[in-house]
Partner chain sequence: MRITLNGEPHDLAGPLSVTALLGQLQIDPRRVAVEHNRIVLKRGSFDATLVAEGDEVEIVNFVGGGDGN
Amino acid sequence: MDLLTIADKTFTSRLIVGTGKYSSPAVMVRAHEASGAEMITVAVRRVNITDRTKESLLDYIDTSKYFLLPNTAGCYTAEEAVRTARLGREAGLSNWVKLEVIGDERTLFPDNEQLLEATRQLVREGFVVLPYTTDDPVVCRKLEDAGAAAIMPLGAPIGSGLGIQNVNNLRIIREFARVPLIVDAGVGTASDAALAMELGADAVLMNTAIAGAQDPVAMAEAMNLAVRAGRFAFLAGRIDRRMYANASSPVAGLVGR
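For the sequence shown above, give one chain's structure in the form predicted on its own.
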């Protein structure tokens, strides 16, 4: 079986999904089921983890079925992100963290300098760190060297739905990555997810593409199939591109030849 292994955990699904922007918790639950995902990311700062007597997003996630990946969405400094990750761990969510340190409010591009600083600190504190970063091969290498358990370059800006914008960079990152490569952000439809996997990504993380679809449950199923198809295609190995036609049926030995 083709399994995804990150740090000390193994998954059969290579699709990771989020919890934001759904029209209702019921729709979110159905979409999660249709996605086939085994890992779900939740924003620590947007979840009620202090007063469990009140309704919380966590009430709608079966933690016996899904692995929780807390994230530091909304953090703009390394200090803020580290503090948020600690809060999630202390609340019993996980010692894993999808590390986000945003550098620009409009584009939501990461601040890679602050991201590296936070990665080093959290790795020292025993966290399994999955940093969200730009599709910069040099930054990805530095994050690996800092101890990241996976690297998560964006395909396009968060929530943009633009799809993979820099195919060549992702190919370069894939060639040199020593840890799992997870394309995070920018996916708009199933073909984007399939392309990410065909380029050699080990997994794809998405939220808006599913939650914002006209039919989130149907889109979740489409993403499930796309990620699997893209992975199979990558493993199978595509044919070389040619400028001219190459007949499917050989002509040598045909009658009249």
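Give me the form predicted in complex with its partner chain now, not the form predicted on its own.
The following holds one chain only.
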């Protein structure tokens, strides 16, 4: 059995999905089922004090079936992210965090300096830290050295759907990474997810590609299959690329020669 192990937990699925941007909770629930994901990321926000009529996200997530991964999405400093991670731990009763420290509003690229600082602090506090970062091999190595339980480089900017922009960087990161490599953000369609897995990623995390698709449930299933197909292809070992054709049929025995 090909299992994904992160820190002390083991997963069958290599697809991690989000809970944002869905047209309705019912669509989200069906998309989660179709995705086959076992880990779901959620954001931490202030409770609406004045309007208590809104339903809670947790009304729609079967926490006996899905492992919740609180994130620090929207945080811009290490301090904010650490504070949010601590709150997320109490709200969810697990010490895992998808750590995000954003550095720029338009690109949502991470502030890697703040990210490293927050990673070190949260590791000291006993968190299992999964940091979202750029596809920079040096930063990924520093995060790993800081005690990150996985490294999560982007494929492209969050929500952009551009797919894997720097295949070579991911190859290099794959080569030296000793902790799981999760491609987080940038996936637009199934082939992007398959490519990430073919490059040797251990998992893929996505939200918008599924939630924003015209049919999110169908796209979730496509992603489920793509991640598995990409993983199988990686394990199978692809053929070498060559410039010219190489016939699959024997030359010997051709009629008329």
